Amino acid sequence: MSAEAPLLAVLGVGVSFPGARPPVRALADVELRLLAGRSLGLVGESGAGKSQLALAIPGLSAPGAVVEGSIRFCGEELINASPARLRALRGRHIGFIAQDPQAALAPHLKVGTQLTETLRSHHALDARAARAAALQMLERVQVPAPAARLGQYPHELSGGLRQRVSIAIALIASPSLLIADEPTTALDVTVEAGIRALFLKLRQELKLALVLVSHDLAVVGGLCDEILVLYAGRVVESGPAAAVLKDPRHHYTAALAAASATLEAPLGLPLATIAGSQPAPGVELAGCAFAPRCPAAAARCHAERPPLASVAAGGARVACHFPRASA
């Protein structure tokens, strides 16, 4: 492992909601560590766990959620920190992109007035050159006609385009991290595709760290250096992306790997599946969650929470009491 300070570490963090009825623990233990200019991959099913770390790490989880552990940006804590302090991080240090634009975006603000004021209230610029700084990040991501859309409101856009202004506003200020929870969810496959190629772009030019939210394990694979694989709000693989998408230890890893989709499959073959469904929010069980629909479980898998472990040389992990077979 490399002797480099993290950009970003993240340890033993947990996100519970203990005000739910029944309580709900949506994270537990989660630990990573990114360099800087780096990008990680936190990938899963819905529910689990994935926005709720991007959430977590700059201060953004809903009102009611206890954070626990530590997560350390630039070898300063988050977790306690001020809200004044989180608000000068996000934005100028760290940018955070949402899964729906539409909701993000203020609908009563045009975007010129978004771009400039994410940007005024992080750097002394007048009017003017906060003007001109807007312009040049709309077409830094590749907005037409970026003058025109200065002065429109986001209804006015098409998903697309409201998805890169998104964008331009968490990038307007500079910062060193940018997180990105499932930026192309909502977003037709021509547009994600287009979306994608920016984040490939964007991260060779401006050397950003990324975390990138994904259900798509080919998605984080074209984008990201490591992956993390979460499963019922635990780690349950970690490793180099190669590594992981190549010869995936776990057997949940393995699954989604055949469920995603990829230029190589036949056409007009059907996705393959996992069957049944994650524990419900607040079922804490005795073994490994992933247990109920693993085709390798044995008694052992649902009496005993196995430990995320190394298994080969390079830092790749994983939780399992028999993880598969290296290729």
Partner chain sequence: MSYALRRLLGLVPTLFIIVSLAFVLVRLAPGGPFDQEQTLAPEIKANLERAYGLDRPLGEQYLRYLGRLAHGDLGPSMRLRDFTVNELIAIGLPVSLTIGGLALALSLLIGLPLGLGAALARRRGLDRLLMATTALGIAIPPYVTAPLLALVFGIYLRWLPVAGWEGGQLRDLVLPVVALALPTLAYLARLTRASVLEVAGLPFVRAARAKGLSEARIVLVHVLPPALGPVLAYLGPAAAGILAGSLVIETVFGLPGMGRFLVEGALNRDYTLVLGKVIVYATLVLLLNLLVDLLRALLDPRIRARRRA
Second form
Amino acid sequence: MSAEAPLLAVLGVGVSFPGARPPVRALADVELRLLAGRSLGLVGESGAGKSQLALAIPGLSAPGAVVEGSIRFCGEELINASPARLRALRGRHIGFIAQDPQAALAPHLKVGTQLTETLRSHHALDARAARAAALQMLERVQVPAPAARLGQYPHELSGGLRQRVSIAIALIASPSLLIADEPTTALDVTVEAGIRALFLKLRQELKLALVLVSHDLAVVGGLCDEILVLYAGRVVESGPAAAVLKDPRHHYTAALAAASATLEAPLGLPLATIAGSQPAPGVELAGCAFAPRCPAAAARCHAERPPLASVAAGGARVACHFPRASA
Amino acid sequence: MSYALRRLLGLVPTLFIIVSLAFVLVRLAPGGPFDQEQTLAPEIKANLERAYGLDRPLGEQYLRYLGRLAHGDLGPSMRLRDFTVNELIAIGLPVSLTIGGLALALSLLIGLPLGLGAALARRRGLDRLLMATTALGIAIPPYVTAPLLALVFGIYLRWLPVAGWEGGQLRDLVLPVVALALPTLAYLARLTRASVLEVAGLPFVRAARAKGLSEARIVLVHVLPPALGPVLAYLGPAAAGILAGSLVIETVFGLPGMGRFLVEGALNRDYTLVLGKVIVYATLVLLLNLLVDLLRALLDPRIRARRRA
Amino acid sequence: MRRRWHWFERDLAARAGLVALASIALLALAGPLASPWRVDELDWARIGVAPGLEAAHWFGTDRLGRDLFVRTLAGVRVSLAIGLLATLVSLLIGVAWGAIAGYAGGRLEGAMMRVVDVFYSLPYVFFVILLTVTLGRSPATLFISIGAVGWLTMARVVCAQTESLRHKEFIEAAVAAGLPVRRILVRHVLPNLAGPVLVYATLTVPGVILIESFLSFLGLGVQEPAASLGNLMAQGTAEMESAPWMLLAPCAFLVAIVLALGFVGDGLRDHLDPRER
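Since the structure above is the form predicted alone, I would like to see how the form predicted together with the partner chain looks, so please show that one next.
Whole complex next, starting from this chain.
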């Protein structure tokens, strides 16, 4: 592991909703490190806790959530940081892109306002300078006719354009970390490809660190250096993207990879699906949460939760008593 | 602006339907305004009916009424014979508009901030207190609060007059306006709270928070404008409710408003008076609804877009 | 069914509301038996006396020496009876109208719901005043006036509910099996409407009671010498400087009834209404 100080270091983070009925533990004991300019993919089924993690980092967890552990950004502890300090970091140093661009833009505010307000709340900028910066940012995310867009409302834009605008909003104050929660899920396939290309370009141009949330291993594999696989609120596997994709050690990751729709998949063959489902929210299993669905589960898997342990050089780690053999 | 004008013209057919329905409804029953005056000699009664045109066929009366209405003439009152309906309305309308308008303004000025405050203090003491009191405020109609307020502040405490209208002085206005405003105020507060809470849970508010905006800007710029939509939409019904309540309030406090003589007029078959006043009330409600619609379009670009299309 | 009512044990407001309602109804029915006075009996010796134990005028007497305990309870009975009766009528109209519109769908639904919208936008008091010119002051006017507004919300709720039911599998199965429309409506649609209908019927009752007392207060509803909470309050208002008790008793009962019904209705709505509000 690199000795360089990480941009983002998450240690023992858990998110729970003690007020819910039944009380829900959405995330437990998550650990991750992200260096400046690198990218990390959070992968898992819906309900695995990946969005909860994405929200917890900039302190945006839903009211009622209890976040524990340690989240350090540039060495600064964010858990229990003052609201004012978190506000100063959000937008300025940590950008956030939500899943649904339709819903994430305020319907009653012009695109220009939504772009410039981020800048103007963090920097003392006059309207003209903010507008110029907004135009520049729209060009950078390849929005056609950017000057006209500033005066338009979100409902006047197509879905792909809205997501580009959301990206521009998240990046306009040049943050060093961008968190994107399923940024392409709500889009058409062709539009999605364009947005993925844009992410690649922006990462290179802006030296951005990226946390990308997705349920699709293929999407993450194309964009990220490292992958973290979550299942039922816990990390089951993590490591360099290439290694995890090519040689998944956890049976869940393997199943996920098989289920992932890739363009290379031969036509006419049914996509593999994973039988069964995650434990219901609020249900805490003594053993491995994947054991009930796992083809390789033994008695020990049901009784004892496997720890996340290194399995290979290069930083790959897996939480499994009986990991798949290395290929 | 041309849109507003078009909408204003669009009220004319609606008003025409209301006038026609009201005319038919009022004239459906047998009997007339002069039947109950037993002392009237038959020939005098006939003369009176001729003078008011009641001896003509109904269709002709209707057309003549419409003709005069087109010139803004609501005709003479049939029971208060020294007055025309226009004169009676000219006396009553300013009074009713004053207390109705003030009541609506008061409900907005207090109800909106209360609702917003309750939403921000969600589930804490202030919120619970406000919700409990507003539940009470909605359940108690103005004809209960009005006399109770008069009893406490007028009779026991002697702070304010129990009744009367001396040129619309402030002290005469307080109790009627408060009694009239309370249910609307309470309802607006609850509506605002619910609406703000709903908008505050929408993804774009989380997005605004992710931008690092100040809490004040999030509430005032991102949450409040869209949350006001349902609140504004309620203003139409609220105004109609306040007009209905003003009937009672004017009775309780002895105010010379539009409601005066209306109930008596209905019981005495004073056709022209009842028709005239109902038409004015209906016009007021229609105008207010139009105003609310235009305001909502100002707040919501999507409504504007739909209208241009 | 037992599980469905389980919430009721936890909902304090709804339970308190139901207890209060039952007590008021019981008092209204049994109370007059305890009093020596009748509704229209005049006590010449005690005109306008304040509440007290003297001569069993527990709520005092009015300007004619009539006992206000007995009259107020009579008013409660009238209000409750009109509330229940008018709600039943508006329930029948509203359910039939809404179910037919919702089941038919398409243009018929549009037209029928448009009628509901128009009625909604009318300031009903003025409609009532016009109606009074036509029909005079009579129980018929009162019932038509209340009926004209009472069924509207019910029709809307039922229409929306029926529309969503229509696309459920078991209804489509019944249609596919060739059952006649009337049978489908009565056997399959109506039973599934029971929940929301019960909720909105409970919420209609206080609305109806308020309309009745409002009209009676204006002198357009229940007429002297019969007592209703509305006309008792009107008399109380006229006499409040000298005999405030004439105002307070009917006010208190009206507020208590409306609040109690509101609590029960809200509780039912929160737990039985499938449409999440």
